[in-house]
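Here we start with a single chain on its own, the form predicted alone, put down as structure tokens.
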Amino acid sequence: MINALRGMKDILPPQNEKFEYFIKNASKIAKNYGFEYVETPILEETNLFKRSVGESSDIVGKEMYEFVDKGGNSVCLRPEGTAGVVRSFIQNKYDRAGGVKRFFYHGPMFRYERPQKGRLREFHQFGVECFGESSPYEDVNIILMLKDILDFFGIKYTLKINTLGCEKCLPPFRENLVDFLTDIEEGLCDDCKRRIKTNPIRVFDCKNENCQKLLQNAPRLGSELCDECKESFEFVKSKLDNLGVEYEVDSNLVRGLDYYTKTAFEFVSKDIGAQNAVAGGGRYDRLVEFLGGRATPGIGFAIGIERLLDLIEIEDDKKEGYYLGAMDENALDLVFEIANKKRKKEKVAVSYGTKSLKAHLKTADKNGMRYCAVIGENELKEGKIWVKDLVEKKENLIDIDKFKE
């Protein structure tokens, strides 16, 4: 027996209920917000991450699903969304054509970590990219709607914000951090020692313990923040309160990869366990230069779909469509004309079978249908069809030609 790939799971009933429940009311709610649907493909050049996500990062380092194809391709499968969304950008000429762009996608992704609950190796996400829009208005934006997404699907959770700063400001507390991690580099975590003389600002999101705690007096970015900086972040907090959005500001917020600048956030829930960020993002200002465009502002949100989906509950009670049936066999085609007839307008279930009365409202209720309709011996006689509602337990004849409209 051939089983799936360790950290990869087939979408099966009752989970794919709530799947495409969470795509097709989170893509309302982008709509709402003028997002447009995006696909970018699946496989992309392995450059593009190492130039976006950035090769200190975990994903570049250990992660990606990498391999060379049969033209001598370095490629991978994608392990996040927004770098293949500002590719396309690019490709595209957005970034020369002005403006703002906002799109909106959903996916899998692919990442070589060790299974957990709520972290697989393949995985979904519905995400958002904002291109274009520099004003922190949008930075508000875009956390009000990640807001109003899991507010919809009933998600409780702790929204955490902080400020990564710019190139200004940036590269002198990045100076005084290394000095830091430099004399404490003893006690750091291998990937700590790693990330000196990568990426400093990345050993605030270790999870070591050891390391968390040699970190205590490091320095911390707010304090050196440029002009500029302070004023967007203190315009988000102020945005934020006035609307009465509840959050806290964590310094250790430093997300977990290297193309954000100034806005970070990120929603989290203890009910999904260790892994409890369910959703996060910030601005990233200079990725769209970075990847060979035209200087453009950038800020988007990424959503762990399976992280979500053990929190939604959909209502039992709603029921819909018609669960077509023939307890004769000579009322089989007759069944089959009328299902391809009804599903032009109603959601359709049939049976090519025959079976009792009872057997085909087990079957109806079981597939979730509203209405169980019937024919037996003595209804095609009599050209009727016999209709139960399910819900409020009525039932009634109706003359065949009469249901078929």
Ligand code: HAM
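Residue numbers count along the first chain shown, from 1. Under this definition, the rigid core comprises the largest set of C-alpha atoms superposing within 1.5 Å between the forms. Here the structure is a predicted model, which means the values were calculated and not measured. First, how it differs from the form predicted together with this ligand.
Taking the rigid core as fixed, one finds a CA shift for L291 smaller than 2 Å between the two forms.
Superposition on the rigid core between the two forms places the CA atom of E329 2 Å or more away from its counterpart.
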Contents of the next structure:
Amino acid sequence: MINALRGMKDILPPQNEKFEYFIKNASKIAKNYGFEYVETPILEETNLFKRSVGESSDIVGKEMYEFVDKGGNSVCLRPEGTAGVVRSFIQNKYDRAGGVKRFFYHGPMFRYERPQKGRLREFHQFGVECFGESSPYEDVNIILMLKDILDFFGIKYTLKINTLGCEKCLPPFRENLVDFLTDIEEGLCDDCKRRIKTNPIRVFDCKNENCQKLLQNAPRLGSELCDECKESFEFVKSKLDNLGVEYEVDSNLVRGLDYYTKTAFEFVSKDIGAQNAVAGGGRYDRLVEFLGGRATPGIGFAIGIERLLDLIEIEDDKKEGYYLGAMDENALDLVFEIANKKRKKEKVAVSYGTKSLKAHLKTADKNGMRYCAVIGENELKEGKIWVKDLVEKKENLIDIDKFKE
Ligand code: HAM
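Having looked at the form predicted alone, could you now put up the form predicted together with this ligand?
The complete assembly is shown below, putting the previous chain first.
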């Protein structure tokens, strides 16, 4: 027997319906916020992720599905969606056109992580990216949109925000931090020792208790901001306050990707286990330029769809369509004909085996159909079909000709 690869899952009933329900409604909300659907390739040049997500990140350093294709190119299954959308934005010259462009997308992402509950090697994200808007109003907007999506599905969360500074204030802060880390290097874990040279702010993300203890007196992100970053972060916080959106400022929130600047955020849930981030995002004002485009600010987020599926409830009134079945061999042809006519307008499920009425009703219910319509020997003689509304629990004998219409 051949099984799916470790950390990769089929999306089967009943999760499949929740999956579609999520995409449909999250897309609707994104469109209400002025975002347009975009589809980018799953396979990209490896360098795209090295240069955006960053070589020092775990994603690029340890988790990429990277290989050489038949043409000798180093390619990679995308570990996240932002880099591809930025590449497309530049390649299609939207950076040259100027103005604001907003995209949303959904699809599979691949990270060679150690699988556990909520952590897969193939998982699906719903993401958005906004280009060309540097106003912190957009930061608030993006957070509100994400909140609207999670609220729509009744998901409970805590919003954590932080600011990572910009190209003016981050380098001096980083230098101070490196000085501090060099003094305590002895006691740090191997990963953090490495981070001092590659990306020191990632030490705040370290799960090692000893490292966290040693970092208690470290200079804090957000404590040495330039005026512009300070103003922008204060603006975001005060707008969220005015709107009654609850949040926590978490100065340890650094995100696992290197492209962020200024506002960064995560929505975490306590109902899904250790992998508790349902969504994350932030600003990446340097990324377009860094990937060779004309300098354009950007901000976005991505939701991990699998992490939400267990939290989404679909109400029972979603039952719809007709289940058609025969209780007599001679009625099969008629059932086949009616089904083909009816499904031009409605959802129809058919069974081509003859079975008892009880068995037909059970199958109709199991398939989430609203009506169970059956033809037996008597109905066939009288030119009628027996129909039961499985929600209202009412039954009727209807003329077949009328029913077909
Ligand atoms: P990220 O935080 O790496 O950000 O991923 C976003 C979400 O994807 C996470 O919060 C989590 O729900 C889900 N996720 C990540 N890894 C896994 C996994 N191995 N298994 C299941 N779910 C997972 C990004 O990917 C950025 N591109 C977000 C962004 C867009 N920032 C700006 N624009």
